[in-house]
Amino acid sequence: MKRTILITGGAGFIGSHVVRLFVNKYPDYRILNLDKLTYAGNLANLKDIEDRPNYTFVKGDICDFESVSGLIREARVDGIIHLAAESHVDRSIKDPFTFAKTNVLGTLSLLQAAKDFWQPLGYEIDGVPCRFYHISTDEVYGALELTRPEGKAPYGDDFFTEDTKYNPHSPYSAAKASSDHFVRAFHDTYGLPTIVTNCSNNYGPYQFPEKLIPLFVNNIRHRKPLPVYGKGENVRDWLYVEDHARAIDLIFHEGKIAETYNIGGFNEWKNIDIVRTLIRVTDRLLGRAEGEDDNLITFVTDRAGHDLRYAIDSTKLSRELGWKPSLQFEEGIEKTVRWYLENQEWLDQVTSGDYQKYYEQMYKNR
């Protein structure tokens, strides 16, 4: 094997997208995919690969620094691309300890276990230089104004860029800026060969459906109400999932050592306008009459300190190493809810949290 890469939360909803592309993409690198199996973990995410000879998966907690510290020196790791986090913001406001457990020391444990290892081999094995590379999100950079909320997209004049500072507002995105804080200071510290990417919102097939695009098409599916937060003037940036995973394979190899990249979409919605497109998409996919479901909106009491515009400016990406994304959010959209209307054993076994007894028992009997 040419590499061998270690994916943290790889089996989960990002995760599980770049553990299949570089597994299929480079049947020459050995893929360990590290993941603790919380609630948004899911092995099925990674069923079509799961016999393939390049890939390995290893059920732990990145928490767990002595496990961590074994995995890459008996693998010998020469890389490592980190997803693993708690990411949801009402979670983070109900628990932030949680969060900052996971976000912060669970990456500084990996940080800590590469550094142990690259370090004294001058961050390079049997030839190939190391690199950790670690995905970050858009929210660490707080909020921007909506300075025309009744027009079309872009619904500011501001964007994210590598330079905004960080102003986070949620118990989430304070543990996440604080990780990419400390991915930073062990380059500027111990020379170790970092990245940070900050990334906007992605959709797509297997995203586990607490998220507003997977929960919501299984809501009209069912006929549930669809809750919105306020009047759903908030607006997000939306990526595409395997766009994101294209872009993390690219920063991946070609990236600079000690920069950061943001990705996006440069695609703009309002909540109630995501939330409409998804009911018009579903109905018409379910054999329904368009908007049939528009009475399910409900509207409901807005989040604590809910930031109310990102919007992610990905030139520099763009401009030095060619990325753009490959799907208009309307073909996006599209591809998304049949994949989950197509895969209700999927999302009906996520729902009811069958697969998390299965590997709770599998794991015990180990």
Ligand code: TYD
Contents of the next structure:
Amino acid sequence: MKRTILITGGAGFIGSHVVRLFVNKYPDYRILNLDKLTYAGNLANLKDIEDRPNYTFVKGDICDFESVSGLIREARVDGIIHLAAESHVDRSIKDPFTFAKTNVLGTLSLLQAAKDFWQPLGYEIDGVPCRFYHISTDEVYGALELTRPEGKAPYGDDFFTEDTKYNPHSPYSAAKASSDHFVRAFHDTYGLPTIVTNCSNNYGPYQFPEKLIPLFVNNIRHRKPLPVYGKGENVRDWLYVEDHARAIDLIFHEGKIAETYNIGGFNEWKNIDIVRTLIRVTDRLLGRAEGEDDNLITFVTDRAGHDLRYAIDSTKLSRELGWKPSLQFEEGIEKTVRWYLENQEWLDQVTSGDYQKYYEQMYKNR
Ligand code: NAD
Ligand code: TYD
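The structure above corresponds to the form predicted on its own; please give the structure of the form predicted in complex with thymidine-5'-diphosphate next.
Let us now look at the entire complex, which starts with that chain.
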């Protein structure tokens, strides 16, 4: 089947893995990547596929309703996978307005543009059923208790399910929650064929080094302090980014309209244990003695409103669509640390801001 799919935020961390998967796996699909190229968007993440005939990059802002509408109409887009967002909690604490604008108004602008084009066509284009797939986060559910802080995971008795009530705490998660509500409202009000998924923390190559794992690998390499918030007791549930991309592919094609699916690998870790693992693996790969960099751990003032524990129950997704993660955490973390160590140039570019010249150069040379 031929399709035209608009992926938003495709130059970011998860989006670049989704774009790569779709471009490689579906040569008959036309993949449009709409991205504003904020500090988090980097076209170098997609160097290996940028010249493929089924791939087009469009620089643009999801908040620009006229441009988004024009693009959807002119390209006759029949599927949207929406990842564009402001994604870092610490930035949202400093600048909540940008998060409300991009995550809420940007999503609304896409929803309205899709609805305006699709509704008169009966939500079908040339026999292809339309689909609006919104990528969300487990953070909208709030925080779980840490009822079993000692020993091994799981660190509590409850998990986030698709029925867990929304209870966001950070401006980031509040904005994502609001966008999820708009997506569901567009289904209920206009019949827009929507799907929402809520995924746990992702890790892997091409993540911007403001997030825990790439930041700390880079700091260990350069022997800089590792700022652990609070006591490092907070728990996150980690999923390898390519497993998330595979889930997105499966759900986009086989998920049921109006449904929500949670995505996670039952892989809870306390931050301090992740940090110790990162030190051990990084030092081993750099040929340093074990324990040599333990003294880099620096406990700092806790993040405001820091959610204690996230843990996703993804039983519905595995039961209904047969998805399961492909990588064990030990394997995934080794692969990830190795990638950052082997791609120091990428890290240097993004930390210096030089990558933002890449787009200008790339298009000047054409
Ligand atoms: P990211 O910050 O790495 O990338 C976001 C991308 O969106 C960037 O390329 C950026 O340029 C683009 N963008 C931002 N504002 C835009 C705008 N106004 N118009 C067009 N493009 C814009 O984010 P990520 O970690 O890849 O997350 C992608 C999505 O997945 C987000 O919606 C996020 O909420 C969700 N999510 C992330 C995680 C995680 O662990 N990273 C987990 C669950 C869900
Ligand atoms: P992060 O990667 O920012 O993801 P999120 O806040 O979306 O879960 O942070 C992961 C965890 O690591 C979170 O509990 C906050 C903590 N953290 C630190 O302790 N120090 C840091 O410098 C960062 C960036 C995060």
